[in-house]
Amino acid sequence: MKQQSLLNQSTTVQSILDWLHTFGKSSDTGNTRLLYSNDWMNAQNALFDQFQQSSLTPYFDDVGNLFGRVEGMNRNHKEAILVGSHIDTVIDGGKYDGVYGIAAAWIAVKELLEQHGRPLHTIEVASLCEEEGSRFPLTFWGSGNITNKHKQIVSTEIFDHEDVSLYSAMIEKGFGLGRYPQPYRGDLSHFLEVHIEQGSVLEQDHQDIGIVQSIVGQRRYTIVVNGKSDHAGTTPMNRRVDAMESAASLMTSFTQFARRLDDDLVSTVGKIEAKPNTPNVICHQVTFSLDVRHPSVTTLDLYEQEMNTLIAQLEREKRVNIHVNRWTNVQPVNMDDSLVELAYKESERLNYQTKIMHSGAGHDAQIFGTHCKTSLLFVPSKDGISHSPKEFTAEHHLRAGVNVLKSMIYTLAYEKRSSYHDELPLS
């Protein structure tokens, strides 16, 4: 039985986020909703039903991206305006990251339909299947397939920590079998995304809306250090091939070099696995992650060169073997200048305090940015906290993002009239 529509005149943005939080709820405010999990599938199916109740035509593509389409009246214009964000979360993340962009797009389009009827140009609300890289060692599975940037990925060769392949997980949920349209989209004119900032700049500067001008480049690595297991009590220090010692040395060196190289460079080790992970045995293998971000490709290249030099030096000195897998390489991307200008004009017109800024976090807009005209808006994050159950954004800021997004969609998708701003109710 289909659910009743959740959207009505008294609906708050927060109430939609609270509803989506029930799919993969890990605590009172925490969420774990990983790609192709049961909670992920239930959330996408529930949104499918809700889109249908909201006069959108819902459909999946063959990797699990969900769309709610509103056909434009201009039959000669074949392109679509895509608006949305990602449905997946990090492990024990918050209830705002990603899903706020889906809720904002859905609310904005629903209100525009009620107030103005069908648009001139086609609009699609998107619940993108994956962005975080939380289950499998890849990111942007949703937008990367839509833009064809993941065409070289072999899904049978990528596994989660339980040795389930990406292909098997996808097939289990009914995707990847050709039952749905192929994900690549060559018909997109624009992609618009609104997101929580995941930082503290807007809050500290007392701003309502952030308009992103560019997004940093991002590289992620898995580094495996192989040594030799020996007895912790009987093996002299000068005869050890200790994977943990070498891994710790690398982590420290990587961090120190990042601090020396550039103030805008960030380098993070966020995950470590040790084998055999026993107190009285010298570690024979350490696997750790490395996340590196900066607005310049040149700086990222310099960092990677130094990283490889440090690794080669350590292999010689400590007799360990080190394997490096760079599994994410997302280039820095500028947002479309005309959309930055439009967003700023609309935000100012609505009397919001507005800031032009850069994004230090990766977003789906980064993938779409070289595929079609793209815009990314931010709303403040309380205390800058994200990827945490403590993630929070106040309703008036959530609504501000909806209002600016809604005004932008109107400008792009509906007939332009000299008095259209007077005809555009907010909420």
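Switch from the form predicted alone to the form predicted in complex with a further copy of the same chain and print that structure.
For this one, just the chain is written down, with no partner chains and no other molecules.
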């Protein structure tokens, strides 16, 4: 059956998202589309067909990333501009996360083709195979393969909850067998991504567009406070080594310091476990998580130093023993300055309320950020909700993202002398 193009004059961004929602619908507004699942495959195949209907040449790479390519007229310029986001969702996620970036790229490129014909430079719309880490214990499988950051990963040694290996899930869908081009791309000049904010800064500040200057560095710690279990009634306060008392004191100090050090610093204790966890027994052990994020390594280092000072002080004062394990240390990634400038100029020109900000959450742009010139745009998200069927962004905001993206792509791909290319060999 010949597919009809979904894109026409009256197509809204929301209607594209509603269509993509039909692949792996988990509820009225919820989606579960895990890497290499049938729903995921159906979505990628349907997009493949739709790209074809929109004059984009579709192709997969060997891990299942899908591209819709528009060949640039300038044949001497081999580099491509990649625009898009990821097709996978978390379990029972929303209708916007990931797919909005694909829909926005597709609509923008389709409209540019209709209004301006073929571009000078090659553009590809990307539906990246995986970002969320919801099926296998790894994230950014799509962008990580394109940028070679996942080359150490052995796909036969990674398993989902049902003990299916990443490798066998991949070959079951026809990938990983060399039938498609290898995913690594040395030919990318730019990566552009638009995403819902996953926070409520834009909404609360009444902004239309957020331009990300950097994606925060992220450190996660597990802190174990060891004290001594004792009877809660018969042990005087001055003879206790109460792990909970010390843990509470640390949590309080950590938060106070975070609030004082820098407005952009966030510090969160989200998880706690006490032993033996009984009302009338003094805890001998309290374990808690600490998640700290900031766009600068220096600030993260300062925070960590103070953390260690506070811990050493408490160990002396309270006779507890405290163990710190830093199990995540993601470096901050800056977006390309010239693209921040371009995005800001275009957004202002289109009369959008525009805010330059950082991203506290990870996105594919974080992986591309050290590989090619990368830009990340945000649109507001109602109540900052994400990874939930309650995700919602109004059409005018979805469209604002498309419009800024479209203007940026136009500048990069259509303008003969664009200052946003380092070298532009003219034909």
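Positions refer to the first chain, counted from 1. Between two forms, the rigid core is defined as the largest C-alpha subset superposing within 1.5 Å. Quick caveat: nothing in here was measured; it's all calculated off a predicted structure.
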Handout entry: Hinge assignment for the rigid-body change between these two forms, options 332, 375, 198, 33
Key = 332
